[in-house]
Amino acid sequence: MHPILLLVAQRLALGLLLIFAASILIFAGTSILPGDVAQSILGQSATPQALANLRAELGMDQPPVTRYFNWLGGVLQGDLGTALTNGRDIAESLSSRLGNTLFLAFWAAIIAVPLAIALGLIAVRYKDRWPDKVISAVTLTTISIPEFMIGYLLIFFLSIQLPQLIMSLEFLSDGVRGWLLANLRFSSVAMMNDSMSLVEKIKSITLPIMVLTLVVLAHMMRMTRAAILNVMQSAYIETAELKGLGMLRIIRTHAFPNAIAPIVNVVMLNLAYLVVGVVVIEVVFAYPGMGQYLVDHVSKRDVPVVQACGLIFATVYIGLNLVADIVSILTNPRLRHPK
């Protein structure tokens, strides 16, 4: 067998190996949790009766590893259960949530992965120099603050003090004033509806984009820029710098296609985080995704949502670093050139 084709069968092996060990820590973590959940349901008042009736609706008067494979069995046939507290389907709850996660990963993708590869670049452009150190301090400055403090520093310059800003200024008419207010205007709660368009839902997560972007934009460029600096202490690039190349040429002829490959890595590790990590920013922002919904029934304890919640974020996670390593094979070129 080609080597690419073995490493490939090997790492598709060990995701979903991954996946299934992801299972059961999730099934057990929420097993383990102390208190009933049949008592959480019915209340104090519950009488003996009504909770054995309960617990066996449920299933928890069977053993834990029946009750695993029962949830596994049905995981794998599409059923995630069902909702304790409204009693709803949970993959039917899920669905316009999960959209509504990848939507405003989208986005913050769209506009984080690009901006981080132009900045690495610029910084090793003119490494050591004004360019490079600005970028590099804004970036760990924004990677050094948590992001749910950059959330409400944004939501209290932008959404609060810069309208107040626009309407203190006396010079500007009133059409002036009025557009700016209009154009200028982020909302503090992401809402989301179907019946918004393209552009309303765009500017109605504006602020979630930004904090999600600051926060992932750093770590992608400061591992960029790491990245193809490691690659310029090469011979070859020595050699085309003494044909006389220009150091913008040498890097994106010759520094950056070689530099892909950790490039790759850094750049889907944080599309992770973008579907993973979201949690914090959609509870600041209200947001409609899945990370207010697992927050909500964590609260409310309800163990099949969050069983669901967290098989899907685990699966997202391993997938998408999956993903980053069949690209790292692919681009190896010992490995699509074997002697």
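Basically, rigid core = biggest C-alpha set you can superpose within 1.5 Å across the two forms. These numbers were taken from a predicted model, which means no experiment stands behind them. Numbering follows the first chain given and starts at 1. First, how it differs from the form predicted together with its partner chain.
When the rigid core is held fixed, the Cα atom of Leu172 travels 2 angstroms or more between the two forms. Put the two forms on the same core and the Cα of Leu76 is off by less than 2 Å between the two forms.
After superposing the rigid core, the C-alpha of Met210 moves by less than 2 Å between the two forms.
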Second form
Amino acid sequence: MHPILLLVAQRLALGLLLIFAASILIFAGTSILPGDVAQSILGQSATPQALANLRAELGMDQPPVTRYFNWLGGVLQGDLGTALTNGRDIAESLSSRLGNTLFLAFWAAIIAVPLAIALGLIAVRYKDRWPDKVISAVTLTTISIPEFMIGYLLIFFLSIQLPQLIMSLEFLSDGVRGWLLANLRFSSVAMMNDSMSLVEKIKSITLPIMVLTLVVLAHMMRMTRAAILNVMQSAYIETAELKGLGMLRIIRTHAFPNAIAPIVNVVMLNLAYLVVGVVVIEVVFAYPGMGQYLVDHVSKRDVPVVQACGLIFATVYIGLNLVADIVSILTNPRLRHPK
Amino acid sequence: MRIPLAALIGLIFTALFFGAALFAPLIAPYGMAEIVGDVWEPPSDRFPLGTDSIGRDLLSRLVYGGQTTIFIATAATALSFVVGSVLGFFAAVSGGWIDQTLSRFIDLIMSIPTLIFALVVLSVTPTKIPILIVLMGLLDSTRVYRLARAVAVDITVMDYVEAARLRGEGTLWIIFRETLPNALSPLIAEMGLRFIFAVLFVSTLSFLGLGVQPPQADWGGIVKENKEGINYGIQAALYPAYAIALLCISINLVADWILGRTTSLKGGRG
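To complete the pair, please output the form predicted together with its partner chain; the form predicted alone was given just before.
Then the entire complex follows, led off by the chain already shown.
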């Protein structure tokens, strides 16, 4: 077998093992920790009978190992259990929400990834000159504010202040003003339903996309800049320059093949980050996705829902990291052409 | 020693924030949960930043909120450093299966996003400040562990550690007398970044309603309490964002300077 296939197979097996271990950890996190789940759901004033009933319903009267395997067995068959709070099937409630979450993350990624790589390239091209410094200063600011606060800052300035500003611009004709107001409208609530067309949906999530883009952009830009600088400063690039090769040729045959792996890695890590960042942003914009569902049920102490959401988020996160690993193996010229 | 301008600005603002947190009762014009005016009053002489959603003085809330947020973040950072660095040094000095087991376990915890893990645990634990601190500290200690172990592995192969081992010193002696002093500077720079992360993290949890509980003030909670006001053009919810940004940027500037100093002094290693 080609050594590279072996490596990829190893990574895949490792990823599956990791997801399995993560499921144990998530389960343990909600059941072995100090604190009686039934007690904390029902509160201090619960009667002993109600507590006993709830424990039986949760299966708390069985040993944790049995409960874990019952749960895992169900999950593997697509049965995530039922929510304690409303008795609905979790898998059913989750499917449309997972779709919404991925929809939001997808559009944020479509905008953020090319932008981050372009800005990273600009920062490298003008290293230590003003474009680089401006980009660094802006990204330092955006990573120093929590995501949800960036969300509210944008709501305040774009959906509240901007229309007022446009209204107050006396020199514009009424027609222009009307056009601006109609087209620069940023909704502070991201509605989403099946009857909306794709364009309407995207318009509705403009602000969340902007917030996520800003947040991910900063991380991705910084990492891209570091990755490209790392390649451009290596000895073989200097050799190629000294040989008198043209800039294009250097980039095409020397820099690019070696830069793909780190850049793809950066992109994947940030996509993973994006999927988690979505959680908080969904709450800010009341977006009907998985993150809001999770947060809602954490405060309601609905353990089965939390376990299911936790497992799905962890799986997506581990999966994206796994893809990053595999891509960097596949694109590594040293591994592709073993001696 | 000359301190560069950026680092000096960072140091001054960091000191101001910590000073305000320490002396919050002296600085805040009103009590933390005292209702003193109308709902969302605009800034005036009586209320420099206006009032909040139920008529408490916003400046006082902000000062006390800073105290809570900075206290929790400091405690969590301290805990993560004690746990992370002791375990990291222990793994590096011991080596072998102890190192392998610990490192793989830490890898596993890091494979689940921190926020998701915290949410899972918070769904069954009561939301009290000590629990928040322990949870944040332990989750973040994984990052410290990685750094501490990486630095300590380099130190452990040094001659002076070898000499200490041959003298018959115990593992603990080596950790505290040989490894720790030599690993201190990169760890201190990392401490700044972990502190920033803790501030952002506790604010996020409080914003989600899973961190500090009202009437206790904290920066994330102030956003949650006043977010409705934004739709009426009231800035109350945005002040914590400015405070957090200023604090985090200041600490970043200081951490950058410390990191730059240690790398240039000791050739990339602390």
